[in-house]
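Heads up, the chain below is alone and in the form predicted on its own; it's given as structure tokens.
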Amino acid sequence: MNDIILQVENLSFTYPNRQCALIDINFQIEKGKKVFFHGANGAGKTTLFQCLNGLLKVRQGVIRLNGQIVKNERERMQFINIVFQNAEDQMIAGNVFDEVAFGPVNRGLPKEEVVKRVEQVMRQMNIEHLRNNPPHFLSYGEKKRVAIASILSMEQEMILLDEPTAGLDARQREELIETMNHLVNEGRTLLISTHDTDFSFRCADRVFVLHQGQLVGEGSAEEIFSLADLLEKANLAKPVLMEVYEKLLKYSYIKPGGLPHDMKEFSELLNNNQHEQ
């Protein structure tokens, strides 16, 4: 049986202005998976992540981590951390090295362990050359990578990424995907909030869809993005590769086969069909 790392039961959240942001949310997450959350602006994705992380106090519903109810927000922060969409919101140190080291230092880790972790994640995120730079003067993409590195240095079991590809160029996006794959291979669990359906179609182990504070869809990427009514309701675009694949099938340019999730798989599909003709 697969390990369940996170269970959310009957979670609702209403802001002080009486705006109801989440309504009776129920789901569970397997350990070591990349799980994507979709929804239009205002659907509740960020509120959900802040409830999970402990930035917002949950008064209605239950959050279980590894089977145990965790009511205390500070305890959840020790287990789950978040990389915000606007990375500058989490920048507090005078240089990149100190920014990445902030979490481990605050946890009282020995200096040698802190340096080891910081050096490792800076290499992983390709920001070694920025170590002495003030974070606030970096480019948007560089700030994003520094923010991710600062979370990775704390070695938490679960990481929440809010629009992680925003502001990244094509190369940085590939580096992010490699990093995500590396993290899940290490046993970490990633929850990703995004508008980018191409990104989730390529990477997701599981997809959830939120609409007006309610969970309205759950399944594999292929299942979710095949539901035209759900995509329209949640204002989501069908992934480009899925659109192209369906068009090629419709006009008999290719034979039915495995649905490609990236350009490598798509090229292999075209080559296989060409050889069969």
Given for the second form:
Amino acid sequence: MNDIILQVENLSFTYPNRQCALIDINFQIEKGKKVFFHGANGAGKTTLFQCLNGLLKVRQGVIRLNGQIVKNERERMQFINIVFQNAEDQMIAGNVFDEVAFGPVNRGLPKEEVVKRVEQVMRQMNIEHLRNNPPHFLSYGEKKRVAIASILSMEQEMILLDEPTAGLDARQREELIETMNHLVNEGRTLLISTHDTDFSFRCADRVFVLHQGQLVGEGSAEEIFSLADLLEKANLAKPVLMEVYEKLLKYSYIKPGGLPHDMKEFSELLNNNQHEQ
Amino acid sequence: MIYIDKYAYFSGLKEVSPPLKILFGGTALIACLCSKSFLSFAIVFLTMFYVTVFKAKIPLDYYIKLLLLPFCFLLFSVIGVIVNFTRSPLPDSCVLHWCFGNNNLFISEKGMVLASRLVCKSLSAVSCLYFIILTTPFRDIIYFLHVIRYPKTLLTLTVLIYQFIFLLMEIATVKMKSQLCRGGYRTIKGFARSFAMLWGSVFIQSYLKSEWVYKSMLARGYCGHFQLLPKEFRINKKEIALLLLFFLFVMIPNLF
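Could you switch over to the form predicted together with the partner chain, since the one displayed so far is the form predicted on its own?
And the full complex, kicking off with our chain again.
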């Protein structure tokens, strides 16, 4: 069993117009995992993320980081950060370098350290050539990379990604997945909210499902996506690969075992079955 | 603050016809501005308070917060009315005074009465406007203005300004959040830096966004002013009579 990095107990949240956004949420998250949150629009994913990170004040419920209760919003922000859904919303500086440096400078780090971090992160996100460009006029994929870089440069343990694949093309998506794997290998924990079930089926270590402010499902991707009722309830589509696998199994084109999570595994599965026949 | 116009859509009076609400608020406002008596102000303020908080069900704490906003402005402006300056000898009615050689600063009874009247009048007038804002959705106010033949150009300006204020506020709010996440606004220096960067980028982005909004309007046949579908606004004689009665009721204390 890994270390538990985040524990949420009895978290509820109500907006000022008395709209209940989260109702009695309980869960815990292990360190170094990719955890996906699913749910229809308005189910409370973004609200949950903002509560965790401290943008919204939590009045009911407890949030523990590494076992300790952290009530102060600012302390939580030091530890957890959000990459916003719309990258444009994050752009505040005159050029990409300043944008990425914004967080570290606010931390009060010495200049050399800031420059070192920014250079490293820009290399990692492949935006070095954009350093002097104004962020507002970049393409969407570039903006997204700058937005992620400006969070990475703060070197926090936990990063929340709100709809990270929205608006990305196929190649940018692959790059994003690569970056995510890289971050997890570094020991960081990622929480991702998304509608894209193929994406989470491929990458998730654990999947949570929200429905009308309540946590209605928790488990591995395979467990969650085999629950037809739950998918129906939360407006989720079954991952294509899983659907295809089940159809192939049903018409006995393949033998049971080894549910594939990406196209590579799927080709292997087909290959193996062909050899056996 | 962004909720100020959202309450109108959820208020307990959303079923009441918009012109009645606007005319009620308007009548009270005119009555209040024409009055001199404290009793009139009290009637207007208490009526508006009752209707807004108990009938429209606007949360009390929010309503008080809203009232405090103009109240702060008021307090500062009232200082100028209360405190007077003279070089000649002090008048008899002065309550408090400070002398600096030949120069006298003083507070007179007359000034006090004037100031308190000003405060009461302004607050009760503001309560009328809050009643309209908090119970009538902006869309209905626009329709009302349309029906009473408010000039088209001004109407279009009103709509556009209203829309773009929210655009600006939305962008600023979300950007501020993203800055908070990255440790902005923690120190005085950081505050100044973050704030400057915020507005620099808010203006660029809202300019870009407003251009898209404008393009989307053009694409849908916008040609200089908003066309509104004619909508029937009915108000019956009984309601008009009641409004007149209310007006007279507020004005009565002025006779004594």
